[in-house]
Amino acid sequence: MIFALRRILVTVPMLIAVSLAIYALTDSLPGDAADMRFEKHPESKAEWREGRGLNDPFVVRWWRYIGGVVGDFDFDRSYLDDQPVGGELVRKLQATFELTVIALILALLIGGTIGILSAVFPRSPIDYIGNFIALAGISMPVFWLGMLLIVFAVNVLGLPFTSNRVDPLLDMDEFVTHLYIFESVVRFRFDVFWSCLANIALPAIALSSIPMAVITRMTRSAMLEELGKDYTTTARAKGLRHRTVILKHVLRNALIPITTITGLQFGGLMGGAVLTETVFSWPGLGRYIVKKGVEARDTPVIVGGILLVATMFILVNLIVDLLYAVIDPRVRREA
């Protein structure tokens, strides 16, 4: 209890000091959002940053942005058309947040089992196609795959290819969430949730190659490691079955810092969605933010985005931090 009452502490300072950084690197970017919106009247420019609270100092303008974020989760008004950025956040950061789940899952059932077999079969065919296939994920570029895998679902396989997240003409009156694939099993509507993984399918894959290399390499390197302690001799010479020596003992004693690599992947996935929203012009928010903040220099758009991304990069790691404690109960003695 107070393992996890220290970390959810350390987290709250971190997150202020993260929301700081990430609205005075965005407030000090060049350009004027007000230039672009009138110009073709600028004599209204004046008026428009008074109320908008834009000639206030830089402290109090932060300070008033953290409060409407905490106090309400008001994420300010767009500088295009004053229109509030929050909802449409939320909406977006569900479908990148669905896209990284997949991709992580994905990159989690291949990427280990492949490290886990390589530790087993060192120097073996099935160790050498592991070095390769971790190799080929780790140095092709996203974007690259991704234009590679729709060329192949296309002309190869003859399948369309669209930017929807789910069949339009499938009735999706009944969600409340746009998390579509995890409502609709919750609802059991098998029809959209296999019509949602078909359309994730492509991004989800281009998105787990650097994952799914990453996680590779560190379970076998952390396998191979627990396999040549004295307590893997000990299990064997008791009579214990092979599969019991590398599924109880080894890989529970490896899990540390393949959790630790997982925790830290999925953050690099939820930033480094764009190129892979991009390419396959997913509705998420990597593209969003691109799209509507960075090319139109509307900064709450910029701020929200990016301090949304921030948040769940923390949340994740926090949970990393608590799982330590679930795994291995000496960090929770320690602690």
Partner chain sequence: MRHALFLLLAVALATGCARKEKKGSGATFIWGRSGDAVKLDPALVTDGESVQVITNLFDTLVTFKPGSTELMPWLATSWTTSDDGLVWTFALREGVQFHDGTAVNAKAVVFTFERQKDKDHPARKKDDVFAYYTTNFRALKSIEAVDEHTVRFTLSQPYAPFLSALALFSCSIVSPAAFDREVDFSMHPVGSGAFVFESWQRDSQIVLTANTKHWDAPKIGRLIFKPIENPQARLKELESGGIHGMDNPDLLDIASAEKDSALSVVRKPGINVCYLALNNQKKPFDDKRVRQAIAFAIDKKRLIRAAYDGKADPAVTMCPRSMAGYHDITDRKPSIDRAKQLLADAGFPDGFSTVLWYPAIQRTYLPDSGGTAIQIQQDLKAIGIDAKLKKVEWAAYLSATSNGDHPMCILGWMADIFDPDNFLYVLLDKDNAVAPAENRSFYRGERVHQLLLQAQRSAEWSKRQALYAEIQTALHEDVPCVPLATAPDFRILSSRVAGYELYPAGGEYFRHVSFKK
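Show the form predicted in complex with the partner chain, please, the one above being the form predicted on its own.
Single chain only below; no partners, no other molecules.
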């Protein structure tokens, strides 16, 4: 527990340094938000810059910003639409979280299964097919795969395709969070639940392609390594069933590297998947930070977004470390 607390506390100064670096970087680029927002109105640029305090020296602005973040948990207002960035980040984070979780569940189920089968039957057709799928998954650009999935769904299967998260006609006034799948189950709103699943299916498949490939390869090699160890032979020798040996002994020992790689993938995906989100118009973090923040030179969105992503990454890594203790009793004993 103390270990976890210390890890969190150490990150605070790190995050402040990160914010300074990002703030300085976006500031040093030529052109700013006013150039974009008042593209056709040169005289309004100066007026707006003055009003939003953009004419103050860089250090003054950063200090005001970080003061707001630390003091009031206020992430400033967007330079594009003047709305508070904090609330928007939280909403976008929930959309990203939902997509990431579903994609990773898919990746674990499919990738894990293929990985185990490839390890148990090495150099068999299933190993080669698994290898091929993994290679294809990691080398296919996701925007292309995404379009391919859409075309396949619409023109081949004749399924209705809708982007975004849920059917806009559904009455969802009672919803308080943006975790629609979770909340619809809690509220017994299965109309919303099905609509969410239908909408999330394609982006989740597209997004899961890379983690699925990584998990497949990692599972296969970790399993192969454990399969060659003495305890496996012992287990077999004492007459355990093949399935029990694989699932109870070998897989459990292979879980540590699989957990590590899954955690890393999770942390990475939580930063938002710009390409997937763009193809499927998913209102997530990646699109918010890159499309709204970077393209519009919206410094509060960029800095706030990156702070949030960095925090998420650190948290996920911490959770992974704690998970090791659950999986492996030796880690527990050492701590």
